[in-house]
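One chain comes next, on its own, written as structure tokens: the form predicted on its own.
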Amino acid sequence: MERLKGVLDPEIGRSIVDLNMVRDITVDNGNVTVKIALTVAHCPLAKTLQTDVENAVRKPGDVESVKVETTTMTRRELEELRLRLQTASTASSTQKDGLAVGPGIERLGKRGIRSIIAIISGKGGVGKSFVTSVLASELKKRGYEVGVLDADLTGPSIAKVLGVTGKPYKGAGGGIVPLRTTSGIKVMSINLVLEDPSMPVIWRGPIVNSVIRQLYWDVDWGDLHYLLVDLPPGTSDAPLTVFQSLPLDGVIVVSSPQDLASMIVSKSVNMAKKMNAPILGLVENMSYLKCPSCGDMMKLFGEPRGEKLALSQGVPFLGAVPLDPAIARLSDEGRIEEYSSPIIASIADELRARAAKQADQLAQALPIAWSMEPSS
């Protein structure tokens, strides 16, 4: 029991002996059966922190074999335990020690990521993901190494879109290592993690924000030039845990031309501002359909309003997308980095450009710049 005070549950970030997890222990001639309620049924994390509590006993030598059973927290144990958090939370500011909630919303490090920009909206289903994905893919062809982090625990597609299957492993030094698509991008979602894909995360806020910030911190990134977040569609607690937690650099936002969209992305953009996380424009998805006989453009969602839009809300237009059947069908095949937009690309050279009037700004005050190029 000791040892396993060392171990964190995973979701929460406090010792599993504080939090009442360990429910039994059973030693036999060196062979330890360990027996862990879990907070979460199914919880997605639920290996990690059996190789925790592996490693913790097994550590000092002592220990010829270590099982670790799970098993489930009842619905009074759970609100038990959020009772004491709740109490300990509201005496954390003048009492030290004893049982607190577990990590705050500080922001956290960027490491060897030199600019992390997420992807948003407040309406769902107007292709974030596509953009996210043609983005890193666009930046990608430019010799960029580019990261994609998909923070939409509940709806999770970036995998899919862009071909990624099998399971993220810890490396060397202890950190999660991404997984690759066809060019080389480092992909991480909530997906790769479930046992199965097709069961839905049904957590509340504090287990979002923990796993969303794990996601982040938690992986080996290594160094990139970009880092692209895909957000949940809302202003809730996720897109809220990656714009308090992240060091954004930069916020592009996707609409598409319905009036609804519209008025619904405008709570996005507004949440972007009080975050002061600094907007880099707005790109309309499905502004219309360029009849593949004629020619002629067909705005089945009504009247292309990205434009204005943007400027009602004193934001850059970056630019339409049109509707096109290739990109479900690609996104649908894993496939989506085939796909080529002239205006994601377009988003992609501005991005360089800013990179490189940073980077001639910094050598201005530093003797050694943080080049953005590739090469560096």
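Return the form predicted together with a further copy of the same chain of this protein as a structure block, the form predicted on its own having already been given.
One chain, no partners, no other molecules: that is all that follows.
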């Protein structure tokens, strides 16, 4: 029971012991069985919770095997939990909504979205869309409801790498219904709206800005644990609009090992600082390449310097992702969800841990997973 105290409910962010979810523990010669009461029967986060429990209880030479059994809370237990959560949460929820940040630029609200994370870089071609889409699928694998907003109107990649085609339509509520990937990630990109994806949108700033706001506000994102926003390169209109209009919870910076990239990425980091956006950390992409023939490690774009760059900018370093020819292939085939990156998986875990610390998560609404339909 002591070991289980550290296990947090993947959504509520509280100890499962405190939440009264641990119902039974049986110890039989180093073989432990734990019975957990889930909040809802088909909770998509159940698997993540099971793995967390296993990892917490197992200890070589002490506990050799862990079996996790699940049951479901009764309606009465659920009501009790709901009451307890609502009392515990301070009413600080709507604080961020409707915050004016400048003349004529109103910060939009969060509605049913828990965390909005922007992926920025300043420089183009360093792999923002790759990080965004793989991070989205890592979060989805853990059972979270995830959406991706492609804020790069002039160079939209998200729909293609995630293999989404078709036209979004207007739902019953009047909002635009985003399309879903095979794994269920909600996607909205300007390329889904264009008749021909090779046609450019030759728009000046004011139109770009209003369309970005529409892609966020006029889309019926529904309840989401995470909305990832893929930003275009640069520090002009489009990124500025995202920083000013969207209630961002965090920013992930993507860099590449070139000194040149570092300089331009620094501009982006400094922009985020100026805009008071919390920077979650920096990930270096294309750090090295392993030759498929001889296995030799190549530093194509120079010595990895992500850690140094992160240090000099005073932001956490999230890791170095190697260049892999499979990335280009899977992106071109719209199958990037099949790609696994241990570094990006750890960023997903980092986001989970962070969200758990944010007590005001609870203030917003009841857990999203409670209202989610079983995925199949």
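None of these values were measured; they are calculated from a predicted model. Positions refer to the first chain, counted from 1. Under this definition, the rigid core comprises the largest set of C-alpha atoms superposing within 1.5 Å between the forms.
N31 shows a C-alpha shift of 2 Å or greater between the two forms [criterion: core-superposed Cα displacement of 2 Å].
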